[in-house]
Amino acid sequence: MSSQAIRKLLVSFYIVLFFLYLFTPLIMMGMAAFNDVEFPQVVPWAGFTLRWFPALFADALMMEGIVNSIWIGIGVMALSVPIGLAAAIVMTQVHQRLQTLYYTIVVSPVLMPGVILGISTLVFWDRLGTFMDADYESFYYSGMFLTIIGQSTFISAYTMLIFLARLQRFDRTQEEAALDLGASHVQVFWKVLIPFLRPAIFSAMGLAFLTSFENYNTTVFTIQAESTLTTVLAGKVRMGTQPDLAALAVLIIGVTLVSAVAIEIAQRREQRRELAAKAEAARAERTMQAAAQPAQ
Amino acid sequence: MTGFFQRNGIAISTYLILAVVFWVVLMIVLPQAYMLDFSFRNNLPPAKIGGPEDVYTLSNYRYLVFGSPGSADAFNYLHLQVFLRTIIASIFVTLIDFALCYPIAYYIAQVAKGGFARSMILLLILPFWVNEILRAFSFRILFGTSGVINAVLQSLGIVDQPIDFLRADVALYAGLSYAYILLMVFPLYNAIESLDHNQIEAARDLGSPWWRIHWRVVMPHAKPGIASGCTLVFMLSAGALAAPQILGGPSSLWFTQIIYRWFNTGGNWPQGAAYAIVLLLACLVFVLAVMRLFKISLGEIAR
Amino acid sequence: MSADVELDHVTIRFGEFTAVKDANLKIEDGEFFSFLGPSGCGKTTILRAVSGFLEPSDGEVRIGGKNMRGIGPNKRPTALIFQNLALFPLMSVADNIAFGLEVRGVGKAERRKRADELLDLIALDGQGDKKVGELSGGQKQRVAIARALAVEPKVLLLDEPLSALDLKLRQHMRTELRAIQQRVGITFIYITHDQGEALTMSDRIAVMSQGVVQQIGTGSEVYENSQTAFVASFVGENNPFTGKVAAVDGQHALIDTSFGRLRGRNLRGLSAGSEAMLFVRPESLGLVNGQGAADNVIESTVLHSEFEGSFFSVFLRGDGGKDIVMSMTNSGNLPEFHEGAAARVGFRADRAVVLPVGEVADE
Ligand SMILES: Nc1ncnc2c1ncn2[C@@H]1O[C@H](COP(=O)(O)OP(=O)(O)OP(=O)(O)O)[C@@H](O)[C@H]1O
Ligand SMILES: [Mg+2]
């Protein structure tokens, strides 16, 4: 066997190992979700059961956490998508000399540990509440509100990066063309810029929601007396707990698989559409040229 | 400024400015600044805030280094040790992730073909849609005393007593490395992917051995990706809270856990804020060191 | 309201750099007016000042006698066709064309009707539902024109609209553009670095170089009576001879060059002793048979010749040490030019111009 072949073999072996490392924990957890014992484990196998799935939905605390997480996710979307969009547009217009400073400030939340964002949000709004003499029912002390704010601090930076990437491909003369045709600035924004950014808006919304949904580090400080899915989960896992957590993971993985496949199919379809348009343009080109010929 | 209004119109300009100012001032700058300020204050009940006792003090930082004034030890060995271990272990996790991910990133970026590479990327992303806490939980199933690995080891007769991986922190390091793989793979992949394959071919034609090609051609090109992956992994490991809570042994504390305690059971927020500032500084030092080491800018790291 | 466009001593600066220097001209209502000049000479800048994307640093832009300062591009009676067209890629062809109507609040049915009419005008009827990406280059071009015409501008501004097309289509579109202009009857301000386009389509041309308007006139004026060395060398081909004015003789100036004394029209009233350049077009040169049949005679050697169908180019090395191009129409009995053979060529003084020394377009 040549050394080249040996190397190829080693590489394949490594790749298999790597993906095993990636998937074994999840597969084990998946199996634990169907194992008929009180403790989440795979061996010994005590028989197949589905009882952990209903148990999941019977857990009121968990359900409350999920509902809160969804509301927070929606709040974060509503806050971080417009902020990220504005920040990205400003980024493209800010004066060259200020650009580095501005960029450093707005991406800094990404490079900061989540716990710190949680803590700073908590102490800042707490102090603001004291300063305003607000009562304890007001939003300064609301776990949901603080969590939305705290998470949006860094999620806005993510959405901004998504918008920036898309804006780089934006042809500014389109805005000028629209203005020239009589559109107001607001019309240019809604009729030209937003449609162009639509895919980025959807990605940003998806990313914002999912990131919020699974955030723990920031949330654990800002949520205080309330709970989200992650804080409930963390509590349960630390307790040792039941296999219903594994059941939840199975559900999440299932949903993920379906959506990943759906996204892949949608992307392929989009590619096909673009190819078809190109072919059509090429055909039109040939006809045009044929038509121009006699004019010679 | 007038140019800005002329270019965007009044309504849009107002939206842009309000959104950015709200974010930058009320969400980024002021909270950080206030946390810094807060870390130099005494722990007071709300009624006394603004009163004569509300003065600046170094006591919160002093506590991290020297412990409480009454204690017998010269230094706060417990907390300092935890801090150092957090930093060193995070660096260790970062290195492991780099070693694990570099070959995969290179393979997908330069060796694998179209559809196959795409499926591999999809496979890579898949596990990371599962919640961080559930991922840590899956490591408990794997590494617990009645977990899969112990069961396998025992049935093979390699050990007769189950090994307590959690107490030995093996589970924690494995879990942390696992948790941030994606954040290492993608920057690496993006950087390596932009390398023209012909450069590698050319080096190979010149008779360079494969390791030299990586050392002299691929890695220098992928520098921004390496820096960005390492920074992200380090920062997330050092700032991790869920994984240590779930996978750490009973005695092993992660620095974030101490912070968490100051805010929760400890009930001493200024003290917690001081610890948070120390953690933030450590991350900052790491980012600056990486920028120095790789001679790149912040913009290239955060992409 | 009439739609004449006046540039009243317009200067446009970007920081230190002056992109347009003191442009002063008036474009008449309904005129097809071109700005012609090499890349980077400030043509787009002028157009952007007229359409409202830029304010002049000095001077005024007036449309229909009204000062346009402070009036945004969406409020001016102009429509601009961008150098890259800037069609909206996410909208259908009809939606692109009707965009200007949509933002003015015109109803859907009315918009569609108008779009269909314009599609007829640009010979793209029935293609309104296509995506912009499905059109060929020339079709996109015409959609951009229709989109601009839909808002019924008083002035249509076109920034090198044909530069992205290949040669055949370009020539085809020239005729079409001119035809559209005559049909709609509004002012067209056209920008190009292609003199062929400018000469064939325009009523008048402004030739520009480095931010300065060098000459304004009809095609034949700038071609026959070039006022500056730049215009003479940029518009069409020309053979330049540098020298010093020896004497002035009525309408003519005599200039001493390395080929001896040459005579040409003294368009700029140069006086004896000034540095000058004489320009003579290749088609104004001819073979001189016998003695002194022409005002000017140059002894030269044939380098090589090129047959181009309807005419014939001969490249000569003059005895003064300079290359000269002569072109002759193919009337069926062309003499033969052998490489290395001696040739006496000459031209009439009325066919040459003597101009002050100045910047020459490099080609
Ligand atoms: N916004 C700007 N800031 C600074 N300089 C500019 C700006 N716009 C144009 N210029 C400069 O002004 C000069 C004229 O530019 P302009 O775009 O008007 O040239 P042009 O004649 O249209 O050239 P082309 O045929 O290449 O389109 C160029 O040197 C250009 O670099
Ligand atoms: Mg231009």
Partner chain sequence: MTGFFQRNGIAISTYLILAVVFWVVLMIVLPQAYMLDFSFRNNLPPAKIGGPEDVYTLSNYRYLVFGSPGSADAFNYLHLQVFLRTIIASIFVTLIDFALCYPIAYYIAQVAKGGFARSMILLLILPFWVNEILRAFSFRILFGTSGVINAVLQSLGIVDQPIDFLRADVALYAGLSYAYILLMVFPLYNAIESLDHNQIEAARDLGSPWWRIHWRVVMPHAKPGIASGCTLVFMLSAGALAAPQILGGPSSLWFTQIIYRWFNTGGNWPQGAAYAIVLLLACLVFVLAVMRLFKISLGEIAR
Second form
Amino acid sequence: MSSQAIRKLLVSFYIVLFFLYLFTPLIMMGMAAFNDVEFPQVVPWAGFTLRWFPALFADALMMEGIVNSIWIGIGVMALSVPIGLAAAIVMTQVHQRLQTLYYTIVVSPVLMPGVILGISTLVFWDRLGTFMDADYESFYYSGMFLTIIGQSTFISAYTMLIFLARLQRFDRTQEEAALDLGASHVQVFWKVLIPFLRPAIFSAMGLAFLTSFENYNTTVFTIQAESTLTTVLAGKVRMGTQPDLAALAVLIIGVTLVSAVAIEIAQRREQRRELAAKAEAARAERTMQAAAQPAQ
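Let's see the other form, the form predicted alone, since the form predicted together with its partner chain is already up.
The next block holds one chain only.
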């Protein structure tokens, strides 16, 4: 056997081992959600059942955590996507010498530990509430509000990276042409830039929501007396794993896969529309050139 064949065999073995390591826990968890035993396990198999899914929805604390996580995810999405878009646009407008410094400052929350972000958010708004002489029922001390603010500090940096990747393919001559034709800067933003950034906006929204939904390090400090899905799960795991947690894992995996497929389909459709528009523009240009040649 040649050295090249041995190399290919080793690479194939490594790839198979990697995917087994990656997906085996998910497969085992999924099978445990349908096993009719009181402890989440695959063997011995006691029979197929769906009773752990109704048990999951009957858990009031779990349902409260899920609902809070959804609302927090929507709030983070509504806050971090505009911030990330604004940061990306500013990144393309600042002087080239300042881009490195600006990029470092904006991305720094991503490098900051979530524990530090959670504690600093809690301390800052507590001091601000004390300074404003706010009562403890105000938003300064609201766990939902603090969690949205704390998570948005670093999730907005993720969304900015998505917008930057999209803006690198943007043709600035479109803005200049629109301005030359009499459009205002607001019209250029809404009618030229936003349609071009639509796939990135949906991708950033999905990333922001999913990142918020699974966040724990920052949330555990900012949520205070309220609860989210991750804090409820952490408390339940300390008391012992239950099969309804495996059912929850199956539902989350299913929702994540469906969302990822939907986003990918939307992106590919947008790419096909762009290619079709470019092809149509090229055909129109060739037609105009062909029509101009006899006249010459």
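Positions refer to the first chain, counted from 1. The term rigid core refers to the most C-alpha atoms you can superpose between the two forms while keeping them within 1.5 Å. Remember, predicted model here, so these are calculated numbers, not experimental data.
Among 158, 250, 55, 140, only 250 lies at the hinge, the spot where C-alphas switch from fitting one rigid part better to fitting the other between the two forms. With both rigid parts superposed separately on C-alpha atoms, the smaller turns by 7° against the larger between the two forms.
On the core-superposed pair, the CA position of residue 274 changes by 5.5 Å between the two forms.
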